[in-house]
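Just the one chain here, laid out as structure tokens, in the form predicted on its own.
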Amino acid sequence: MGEKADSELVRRQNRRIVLDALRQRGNLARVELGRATGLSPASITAISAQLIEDKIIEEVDEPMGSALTGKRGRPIVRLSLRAEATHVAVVKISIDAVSMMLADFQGRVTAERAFRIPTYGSEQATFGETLAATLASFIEEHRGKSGVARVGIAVQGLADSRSGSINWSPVFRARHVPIAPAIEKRLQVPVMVVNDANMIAEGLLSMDRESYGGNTAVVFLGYGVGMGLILNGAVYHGATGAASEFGHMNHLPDGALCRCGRKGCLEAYAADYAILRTAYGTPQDEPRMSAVDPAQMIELMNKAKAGDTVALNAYEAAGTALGFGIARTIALLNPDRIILAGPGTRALELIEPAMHRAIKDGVVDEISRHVTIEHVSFDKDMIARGTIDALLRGLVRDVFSQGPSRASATHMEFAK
């Protein structure tokens, strides 16, 4: 029984080997697939054979011949994710406003759709029903009856992954809002509420593991500040998924006020409606709850590019708060790389040069001079493409590297 067992085991695990290689490099033919993951090419034919059969992958024919030389030749036959295996949805909310959209089986997105949807003054009671139902028209109008398979919720602020409840989030004034249950009980299907910096880590170790994979912190910039953080290759989320709050370590006691309630966060100073207080003499005891307008930000940055001071200063802030809060990282953790991402990158050139003195005040040059700091572009959306990456990676673990009865069982429960 014990070698049965066992044998069951080792299937499973290289059935995900298999379809974690092609989710991550692509299509492959068969022997290049034998060398991606070390598997015997007795192995990977019996593994394709039955993957196909399960209708999870399919055989693609591919040209072969020289881009020198432009001629083509004989196809080769490589193994593809099979997009309609699967589908996940996506929902990201922010201020009154939510984005969905879904994707196939290979991490390609199929539809997508912005809502304006009140979240600061929505009924803790009532939002997660409300939301449920703009997301069951939607999948409804592009999905049919097919539905999909999993659900992902990205938002800013302390989402508790095990309850599916957003305890905090400058997108709402109530707490601990319930997001997963209603949604489950109407699609039917698992549903993971997730802090979106986070998903900015996941969407990077897709992007690129063999660089993020080590000891990364991604420190996201816009209209709030977070971090995601990726320990020896994998997202660290802590034990309720509100880990690395960077944004709301303290950066001077009794300072600033941020919309979290409490006073000094790093966030008060370096977030989008904190930059904009302090250029404006707003009161720092007045935190803006209201979504930034990006045409503003976009103008102020201007201001400070044609050297207005009063802009400049606050950019100044900005960077300051920053760099402090990085060194504490740099300190606490050593990793190898600090990404900066968001909207909030647009304006680094303004952000960085107080950003780096203040790391340079903070923490010890022996420690810092070996971490890489570089930044994503801020027009590439990859909160959604983290939370695609890693609704996707559950479904090989859970339900596709199982085998065929409970594939079977699934793609004939998503069809209902």
Second form
Protein chains: 2
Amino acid sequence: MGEKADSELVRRQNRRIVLDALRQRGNLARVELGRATGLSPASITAISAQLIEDKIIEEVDEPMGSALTGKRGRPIVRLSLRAEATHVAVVKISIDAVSMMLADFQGRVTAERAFRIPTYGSEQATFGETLAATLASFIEEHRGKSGVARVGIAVQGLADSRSGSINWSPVFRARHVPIAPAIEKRLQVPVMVVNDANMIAEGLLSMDRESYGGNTAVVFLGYGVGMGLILNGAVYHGATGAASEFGHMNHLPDGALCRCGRKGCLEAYAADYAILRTAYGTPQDEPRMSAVDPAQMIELMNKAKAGDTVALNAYEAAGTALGFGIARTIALLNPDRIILAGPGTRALELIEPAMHRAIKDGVVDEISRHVTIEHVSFDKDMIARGTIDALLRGLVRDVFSQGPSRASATHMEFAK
Amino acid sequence: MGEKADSELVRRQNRRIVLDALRQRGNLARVELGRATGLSPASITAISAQLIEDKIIEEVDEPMGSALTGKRGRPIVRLSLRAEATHVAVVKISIDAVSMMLADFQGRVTAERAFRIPTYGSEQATFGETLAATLASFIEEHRGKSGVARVGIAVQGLADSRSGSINWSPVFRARHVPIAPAIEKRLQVPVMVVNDANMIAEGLLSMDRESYGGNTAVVFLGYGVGMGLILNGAVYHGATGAASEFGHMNHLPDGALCRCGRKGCLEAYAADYAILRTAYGTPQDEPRMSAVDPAQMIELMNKAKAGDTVALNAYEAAGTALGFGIARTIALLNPDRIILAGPGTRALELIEPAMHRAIKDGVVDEISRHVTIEHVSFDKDMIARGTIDALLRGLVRDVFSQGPSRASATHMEFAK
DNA sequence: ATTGATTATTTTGGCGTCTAAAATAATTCT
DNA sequence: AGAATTATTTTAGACGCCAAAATAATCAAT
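Moving from the form predicted on its own to the form predicted in complex with another copy of the chain:
Then the entire complex follows, led off by the chain already shown.
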């Protein structure tokens, strides 16, 4: 429990605090850093000198908007993360489409591209190699020899952080598709394979730790149903990286058929495809795998809003399943916040009444009364944002906080 | 994120590491402490000298069993926690019965007594005062002026750690019974109000961090159904201390009536009273509140083992509910271990088949395959053991790790 | 333009804690 | 009794922090 402390740990921790402050609050002058971190000016001078020496941060001259007007005294010199200090790569895998992007140390996207790479029908044995080759040339093209220090792969479904593979995902027909090993071998860089909803949670966390930093469940509604859990202020990945499969948490034993092949998953009631299935009276044991056209969902929504009973009932069924799922989550985890997000929330007003009823029926008042349930909308690149932030945070923790002696941006380990 | 580090933090952390090593491994000599903590002999000398000075630990002469036979060299001198350094009090509240115990810094129980204090019919306004008075005189009797440094109150149901009250419990008819404030006021000591299943988890954790230290769910089967969650190596309490109400996680919407007044809770299928209710064909919407005689459960179990179909079906229904509950927990949290414990496990062989079937039906193979499900039996004082350990751990963290200047064993805050 | 006021940053000196290495202590073995 | 062995303490030096003093860079006012 806890690790031996010595002066090395002190410096490491303080370097990390300084870098995190810059990452979270943007460029700060030394005085401001002192106030933000609680460190004395003398220490800030020493630490920042070292970080500048290590080319991790740099002084920045703010030419115009300095707002130095009227202020007496020696002007501040802001410090900023040196964008070029490192780069990371993010790969988002969707059905037969892969998007890749690079980001610098400031978290800014420096390159982005979409690839058509077959996933669903791909061979378990070759996909990783194909992806690695594509990624390698994408990185080579934009970064040349410099490469990247970390790679994050976000995908819907069951990520396995230990083996770096995707154990099950709607994106692949195959199970246990290995991803990380091929890339790690080729790029000699740590690769993390993660669930996309967890990265959305990371993104929200990076935007507003104040609000989401306690115990928050982020529910993502769309073609599937996902969840990212923030427990005690950090995104929770579970033992193997497979948490939190909210969408495949059972709603009704022996219930409607889900894409995963099991019956009664929450997703089989509340995902887009499930709502459509209910609305069109398709038998609930009929697989509904084909992609859903967003226009179709909007049409259904409008029908419901116009009073179409069948459509309304479909949303109600979704709301009930969602509500019981949330109720179960609340009973188990006693969170302080539930966030609803994703395209599925466009019909939130149709879902909400049944959802709230189910929550009321499904969990003791004494727990649920402390939970805030709210809706947040964000742009679709929240996954990328969260992944970039998680990668950079790890890099700061494992590499840049280390003293100059140990810094090595391409080391192959993820410290826990 | 993370706190400024300085030499004070270094000493605090290392003191804590040393004390934790002694708490977890028993008496150790300075060399052994060095090996256990990674600290140099010189530092161990310095730290232990200070701790001895502060009367937190002491040298111990091991007169006979020293096993010093055959060993050359200067003999070791073991250090031990000084039992008298502090005492804590644990209160377990059951229906109309309260048991209190005191434990010293080594975790040994030094006094114990059961009281008949009416709980179920008690007034919300007076119970806390009554309890405080009883506890105060119990402590006074055994500890005189020395008192205790911390109090822990363990109870079935919804603890509210923020207000120090019990928001709902089968033990009380009333809701929101305040407990901590009256005791804190009277004894001027921090009081924690916690769920008993969480303390069982603490107890297991204190016995075997190796096995249970990752992500473990401890399910307690008995008159009720409880759960203690260990996430990332620490017992998880949730936002208000109400996690994890596994027993009141909904199993079937609009299902069997539960003691909590809601319908379909897992407990309403898998608790002792529920199994009896099913077995005797009592309608599922009939409240079954009265205490269950263990003999009655054993009788039922024997009937089932003898092949009685009705009894078997009752256990099967319990197994199914339990299994789906576990499946949902696995989907949400991806634990690496599920522990079944409590008197209800005496009929485990009757419950297990249906339980495993439900788990198989309720969660994707790819997650459940990594989960170990096992049964552990322990003596009934695991709650006390866990509570004592949690209290002492907090005391070490908040008080004894502090340098001599700040140590004050009766400070009123719980640091988080 | 010079001087003083003001604010930012760096330098200096001292403190606390750690470690390695040397010294000391307490035994057993021969 | 002396040598060998193991435990603990002492010594000397390193590192990081902080407070206070010194320096730097600006604005304001005469």
